[in-house]
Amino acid sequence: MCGIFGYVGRPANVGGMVLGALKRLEYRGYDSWGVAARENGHVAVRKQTGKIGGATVDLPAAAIGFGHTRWATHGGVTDANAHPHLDCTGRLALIHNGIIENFRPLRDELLARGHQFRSDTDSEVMVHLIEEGVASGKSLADATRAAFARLQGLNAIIAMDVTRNELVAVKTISPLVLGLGEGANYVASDSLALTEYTRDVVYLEDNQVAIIRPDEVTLLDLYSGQPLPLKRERVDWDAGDAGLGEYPDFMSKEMAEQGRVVRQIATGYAERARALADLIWGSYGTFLVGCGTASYAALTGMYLFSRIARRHVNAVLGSEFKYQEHFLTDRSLALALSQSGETADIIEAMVTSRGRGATIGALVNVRGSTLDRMADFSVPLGAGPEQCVLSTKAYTAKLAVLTLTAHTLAGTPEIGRELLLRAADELDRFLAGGGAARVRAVAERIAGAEHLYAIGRGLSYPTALEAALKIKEVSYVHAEGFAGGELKHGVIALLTEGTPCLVFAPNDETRDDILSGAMEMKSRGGLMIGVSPQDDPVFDIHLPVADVGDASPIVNALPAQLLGYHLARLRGYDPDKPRNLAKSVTVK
């Protein structure tokens, strides 16, 4: 979750330099930040609660210095307890990202030895086990590989010795890049805080133990010591993909972005989806593993892969996949959703879907991510960097990919093609038409309901599920999704008078069965909010929506999308950093 950004090379405004790239990283989520640099020979360190915003920081120039932005597992929100961390001697700084599980005997055992602990988190005891280290004589590197050996969990570390003028980072699971410069190097969580100095980088593999001096960059092995070769990649995308430009924010840039998106799979992706296709046709027992929004995507596929290919495929959970993992085989398929591709509970998945013999796969939005580097097939979702918090183009890229692939499955790729071709039509007329201006409207009429619900059957229930979804983490509006026959089952308790449901009632078998459900809900006081090609009396509000078929989760994606958007507007919410929520969960 945590942004990490660290420079070692000429001196330099190393504040002004850490502070650029942690807002780039904002993204993914913080609730404070810090910043060190070398001053006289000791660590000096700003830091403090809250957003970046237009702080500055009264840094001197330095050749070395870090910053990190921290969403809160151990300990409260204080400016004590952000990021960097000390060592008694004022030497030693420290950044962590992760969970150190055993942390407790850790700093037991050094209070007993007299180490003076200024923070209530798990990751300060990091700091003092390095600084034993390094007062028995072993060098910055050969103190972080021993203190990192003793830790459970999954992390990433990296540590700043002022004197040394130098930077080690060590991890597992967690994701670190480094910059490799002219003069200077780099270290980073993304890759998109390093495009501003260099597009030369290589991704640091779990036990790898990273040196990064100005002039030079050595890899060595966590248990070994052993040097390892630098595998060295190139970013290809332009940093400038990742502006505003002539948008407000970024969750409405990237919802008008996914018409393009759709077309791009629609038009390049033959060749992925065929071999895609292939893997499932040759598996036994295909899983698709997602996590929040990525696990509504996973649970389309399955009606996708069923009603189009007549394939079954099972939807999991990334977080409960590791407790079903007894039916896995040499034969089986562990296809992973993904956006960042560092999600922590997909990449524990994998890695025992791994141990199971089964084959990996991955649709995954960024390229060099540890799951498009650990998968034996990835596809490559196109859809650009993705800032806002939450998941919109990535999400119908998700869709795409899976509708595109389950009809070559089935032998009708021209069919898909020209469905997805629709959709990215219709994604872009609904923007373009009027339609964005519907959903605020609204937006304002139901912008002080406390609870809203939403109704979707068979193709459409995981796209209710995703609509509550994206309502209730960018607008704090309690929203729940329910599949349309279950309202009988306690559901309809729950509706008071003038609560409005969201109604999805796509042209296909479950048209009347929704509307039947509808009519129920609207009884008992339910304001009926209907996303659908045709308007029916039931309906309190119709929002419009063209019939694509079976790309209609992609179309009505983005309705949700935007009233999500919206009530977070009138509400007086950052639609692209919610509360609580990071981008990219790298902690379990």
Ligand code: F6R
The other form holds:
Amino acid sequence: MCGIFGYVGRPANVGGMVLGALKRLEYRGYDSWGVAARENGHVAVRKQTGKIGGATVDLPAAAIGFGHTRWATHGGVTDANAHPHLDCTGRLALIHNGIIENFRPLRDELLARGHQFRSDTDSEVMVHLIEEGVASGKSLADATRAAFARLQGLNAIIAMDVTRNELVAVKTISPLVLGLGEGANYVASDSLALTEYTRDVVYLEDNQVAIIRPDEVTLLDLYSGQPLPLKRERVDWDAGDAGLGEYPDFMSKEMAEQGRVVRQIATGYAERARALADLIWGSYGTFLVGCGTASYAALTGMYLFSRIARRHVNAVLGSEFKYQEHFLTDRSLALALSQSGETADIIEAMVTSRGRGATIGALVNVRGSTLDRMADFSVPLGAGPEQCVLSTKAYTAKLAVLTLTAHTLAGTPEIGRELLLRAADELDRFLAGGGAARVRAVAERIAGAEHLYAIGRGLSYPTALEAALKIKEVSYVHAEGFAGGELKHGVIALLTEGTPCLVFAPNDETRDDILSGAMEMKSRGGLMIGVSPQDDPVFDIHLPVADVGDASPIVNALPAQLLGYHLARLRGYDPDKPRNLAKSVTVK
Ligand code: F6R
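Next up, the form predicted in complex with the named molecule in place of the form predicted on its own?
And the full complex, kicking off with our chain again.
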């Protein structure tokens, strides 16, 4: 959450540069934004609420500047609460991602010593703490070290001293990446903002302090102040992947990329699937851990391993994992499923697992992310940058890796490969062959609906949960997913005349039962929309998809994604940036 970008180098149009980088990071938070640069020896700040859109900033050319896009935690969405925050003298500025859990006593202490606060944020305490250190003669780095050591919580901060042309960055868990350029250096919360300037990066580790100057970057240990070596890495993904190309928005682009991503996993992941299958085979208890959409991939994995490999694995929500840690031993495998690799709840689950001696695995999309780096074994999803706040291609990529791994564990990797290839073809066919137009027509018919229900059984139960999440988070139509068998235990009370109901009915052992559940909903007035290889009299609308066996969750995801997308568009919402959400959930 919160996007961060900073520059120190030759005098440049810092305002334009920072704003450009913030646009690339805006998926991390878009409540408000702000930019700061040096102006006549002081910090000049421009900040405002709302998305960046076509905004420009009038800041003078400067050799140092930084900016921030906010996802509010403490303090409402106001101009004053937008970052950067200044100290009392106007010489220091600060941007922050995370939550300072002990900000109240720190703020009271600082107020008692006469500091002036201009915002309601937790972040502002940090700049005043640094101000005191600098006033007592400490360097910016030492003042930042001392202040940061007083914070509780998971935080990343960057402090700027305009009189010294110097940025100081430090973090625990929340990500920061340093970019090493020629006569200029950079820092950002995501390498996506850096590749325009450099592909040489250093992933800042926890409790490392970076001093960033135009011609050098130095690392210090937070506690001892001792210098640390810089570990340079190269960002290897293609910058072209990050653009919109011919698409109107990232959600359309990323949905369309799913065929290619699944095909790539089908053809190129045999060894990774083998290694992951061996780990699962050797473990005494495997836990698939995810949040939101990734948790539905984990739940699908539970069904896949059961039916394909006759192996029980557990699916656990990241935020609930610590309450189940008692099962973990040094023979357990905790497998984190995460697009960003930065989700705080999953990181916490992995820290808990490590504490119990478990092996940590990861299926992550963002290379170099915290989970990618902390895992003993990490499988990159290879889906390319996912910039729409809704997860689409990273979800189907996780399903593809889990399907292939389950078949590999069962000794049938070729079957897994074939199913994935068929699923990849079906994803492309559905988009190109009229499926998308059919879904749009459904969206037009139900655009005024207040509620929508989705049902599935077995492998399709998590698909129903994911379908409902996708639809509600982007279109704001209230949507709920249910296990088909649960209807009669209460849910059916919600049905009224004309309520749209999505029914996932693949050609598997769930078909007869789910169709009979659909009949019960139809009898109570539901408008039945069937996602299924075959039509059935119970469906008022049929969205045909190919029969791809165990890979059905992959192809069934697409009609639901498209339905959410078109509902959002028809109702006038931006599919890439739904309200109140952020892509990378780095706070608990
Ligand atoms: C929904 C969505 C979220 C994420 C969740 C986990 O479309 O994107 O539910 O799936 O926040 O994020 P990652 O996968 O980055 O750990």
